[in-house]
Structure formats: C-alpha cells, structure tokens
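Presented below, as structure tokens, is a lone chain in the form predicted alone.
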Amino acid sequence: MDRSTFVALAKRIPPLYWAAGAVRYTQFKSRLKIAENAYRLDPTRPLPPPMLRYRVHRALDEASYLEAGAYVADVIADNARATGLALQGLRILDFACGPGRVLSQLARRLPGNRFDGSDIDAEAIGWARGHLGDVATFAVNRPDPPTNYADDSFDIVYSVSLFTHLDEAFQFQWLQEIERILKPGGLLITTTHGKRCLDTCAPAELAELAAKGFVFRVDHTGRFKVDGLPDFYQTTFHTEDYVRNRWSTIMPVERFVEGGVNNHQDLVVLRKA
C-alpha cells in the first residue's frame, strides 16, 4: 500500500488517523531536538535555528538548506534572465521569504537591486531581520491579502513553494494581491505542484485533478501538523492547463517549465499586463 493510499484510508478510520499522527509527531520531536542540540554548540553560525530551516525546507540538516537555497536563487535568476527584464536597478520581493533561504543567495547573483521579503511567520522574519538586514528590507505580512505594499511597487515577485500549498480561493486573493504590487511588465515568478508530484496522490485526487485540473489535499492539522504553519497550509497540485487558463484571468502566462525547479516542482512565469 502506497503512502497516498494508506493516508486516505486513515483518514477514514479517526483513532488510526490520529495514531500515525501522534508516532510521525514524537518521530519528529526527537530529530528537532538532537538538531536544536547541535546548534546551540555554535550559536554564532549564520543560518537560521532548525525550525525555522524546517519551516521552509522540511529538512533538519543545514547542508541541504544551503544547497536548496543556491539551488532555487539559481532558477529564479536565469528565469528572470529569460524575460528580457533588465536585471538592474529593480526592486525585488521575495514573498513568503521565510528567514530569507532563497533571497540571501539571490541577492548575491543580482547585485545591484533593492530586496524585500516578507512572510506571515514572524519568527522567521525576526531572525531575517536581525542577520540579513544588510541585504534586504523584511516585513511581517498578514494571512490574508492586502500587504501594506503600495500599488506598482516591485519589478519582480518571486513565491517559491506557496501556490503548492494554498487552496483555491486564497491562491486567487493572493494572485489578485500580487499583480496590485508589481508594476507594469513586471513578473511573478512562482511553483506549483504539476505532473512530476503527483506519486503521494490517491486515486481520487488523480480522477479529480483529471476533471477540473486543481485538487487541494487536506493533511494533518492542529498539534500533528509539524510544519508549525498555519491549517490552512497544506497540499495543493495544478495542471499545466488550470495553471495556463484560471491564472491568466490575473496576469497572463509568459512561461511554464514543467519540473522546472529539481525536476520536480513546475515553475510559472506570468507578467503583468
């Protein structure tokens, strides 16, 4: 039995459901707190603490969280480069940044630009704050649309790993909220979940994917949810078409990648009109 499979069958059996909860929950604790351990040997290290790695990573390990990070600055750059944009004089906002994994590389890759992040996690943007204040203006924004940015204020948006995870309404008020930001002809630069993800999906989401191309999974929440996300972050899969059709309704389509981030994620470019 797959791991899809086994999820919806718990799920419909509550004492089942809660009890692989509650052993993925004491599984979990115990790698944060050997993790935590390690890190207060050398408090001075630059990276983040392992939860808030964990937050954005969903991985403990601090070499992974560096690789990753590199890794997506990479995409999002040549991306970027890909447009035609002239990447000079910009601003730029990493949003959902948490404590700024992505946007600590980036900056690097495209000297000579303005960065802000911001993200609802206001742990992580305090930690943000006090070790890449020198890189970048950071700001706590609420769960829901608007964010105190006026209108027409950034060249380049850029939100790994959000759309993944936010059902279809709230993608909506955020696209909406996004295109309100950039300025005319600038990009938002994003990932969903496409093709290359769907091997935890169950028969049923596949079928339901199949016949209106958005399907949002509903895991584990409150206590049992590890992340230390809000319950309304979860798991959410895209067709290329959904993608291509619904989101070119806000801003149109400019580019589609399938697995263009890790041969996994899809990456989509849209630009504002």
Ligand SMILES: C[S@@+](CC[C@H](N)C(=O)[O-])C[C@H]1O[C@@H](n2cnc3c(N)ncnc32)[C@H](O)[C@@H]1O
The other form holds:
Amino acid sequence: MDRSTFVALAKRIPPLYWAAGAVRYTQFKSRLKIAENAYRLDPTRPLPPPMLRYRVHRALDEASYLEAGAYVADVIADNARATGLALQGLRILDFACGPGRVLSQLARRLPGNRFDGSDIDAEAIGWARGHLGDVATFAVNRPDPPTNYADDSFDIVYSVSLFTHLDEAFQFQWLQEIERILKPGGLLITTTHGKRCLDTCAPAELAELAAKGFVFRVDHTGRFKVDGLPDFYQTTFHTEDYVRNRWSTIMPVERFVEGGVNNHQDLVVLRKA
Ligand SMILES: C[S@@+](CC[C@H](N)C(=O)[O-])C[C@H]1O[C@@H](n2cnc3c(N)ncnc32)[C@H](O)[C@@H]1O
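So the form predicted alone is up there; where is the form predicted in complex with this ligand?
Let us now look at the entire complex, which starts with that chain.
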C-alpha cells in the first residue's frame, strides 16, 4: 500500500490517525529540542530560531534554510526580470514572508528598491523586525483581508508557498486584496502545487483535481499540527487550467512555469491590468 492510500485510509479510522499523529508529534518535539539546544549555544546567530525556520521550510537544519532562501530569491528575481520590468526604484512586498527566508536574500540581489514584508505569524515578524529591520519594513496582517496597505502601493508582490495552503474562498479573497494593493501594471509572482507535486495525493484527490482543477486537503489540525500555524493553513493543489481560467478573472495570468521552483512547485506571474 502506498503512503497516500495509507493516509487516506487512516483518516477514516480515527484511532489509527490519532496514534500516527501522536508518534509524529513526539518525534518532531524531540528533534526540535535538539535543534533548539544547539541554537542556544550561539545566540548571536543571524538565523531565526528552529521553530520559525521549520514553519516556513519544513526542516530544522540551517544549511538547507539558507540554500532554499537563496535559490527561491534567484527564481523570483529571474522571473521579475523576464517580464521586462526595470528592477530599480520599485516598492516590493513579500506577502507571507515568515521570518524573511527569501526576503533577506532577494533584497541583496535587487538593491535600489524598497521592500516590505507581511505575515500572520507575529513571532516571525517580531524576529524579522529585530534582525532585518534595515532590509525591509514588516507588518503583521490578519488571516483575512484587508491589509493596511493603501490601494496601488506596490510594483511587485511576491508570495512563495501561500496559495499552496489556502482553501478556495480564502484564495480568492487574497488574490483580490493583492490586486487592490498592486499598482496598475504591477506583478504578482506566486507558486502553486501542480503536476509535479501530486505524489502524495490519494486517488480520490486526483479524481477531484481532474474534475475541478482544485483540491484542498486537510491533514493535521489542533495539537498535532506541529507547525503551530492556524488550522485553516493546510495543503492545496491546482491544475494549470484552473489557475489560467479562474485566477485570470482577477488578474491576467502572464506566465505559468510548470515546476518553475526547483522542478517542484509551479510558478505563476500575474499582471494587474
Ligand atoms: C510555507 S510558509 C512560506 C514563507 C515564505 N514565503 C518563504 O518562502 O520562506 C507560508 C507562510 O504563509 C503564512 N501565512 C499563512 N496564511 C497567511 C495569510 N492569510 N496572510 C499572510 N501570511 C499567511 C504563514 O504564517 C507562513 O509564514
């Protein structure tokens, strides 16, 4: 039996699902403790503490956090350049920035621009304000729109691994809000789970994706949700057709690169009319 079928089956047998959740939770807590002890030995480290890194990166080691941040910053910069926009004197927002994994590295690649970062995670934003305050201005936003940004504020909003986690209603509310705060002609650069991310999907999820173009999967909730993020934050899958047809009702989709992020997530560029 493959993993996705086992998980789908376990979800239908609550005691089994709870037992698996408890084992996963205990293992995670012990790995986290080891990482936190190592982190405490050197409090001058320029990296966020292990739990903040885990929330955005799903791993506890420092090297891969830095590598992924650098790689994704290159992807965002390359795709912004590919649109023909001159990358100077712009106002750029990292929406769902966490503790600045990508923002800290993108700002170095695109000097001469003004950066903002926003996230629901007050702890991550607190860390970013304390350590990256010279790089960007940070804000905590509520889980649902609006943000406090004025209409037409940004030339570019990028959002890495946010629409990979929101349900359909939230997705449209946030696309609408990002459209509001973008300047006319401004870009949204974001990512989705598409064709190259379906290995964990159960047959029923693949069937739903084929029929509807969109799947929202609820994995762990409550105490066993080890990332500590709200229960609304789960896992979402999109087809390219869905993104092109449905998202373009809000902003035209200018570019779709299947596997554009590390041959895994798809990369989508939208431009406000
Ligand atoms: C997978 S992490 C990615 C973080 C960052 N973009 C990166 O690539 O390092 C997803 C982030 O989305 C944030 N998030 C979830 N819902 C949000 C919302 N409604 N508004 C803003 N941020 C949100 C989470 O707190 C988390 O920091």
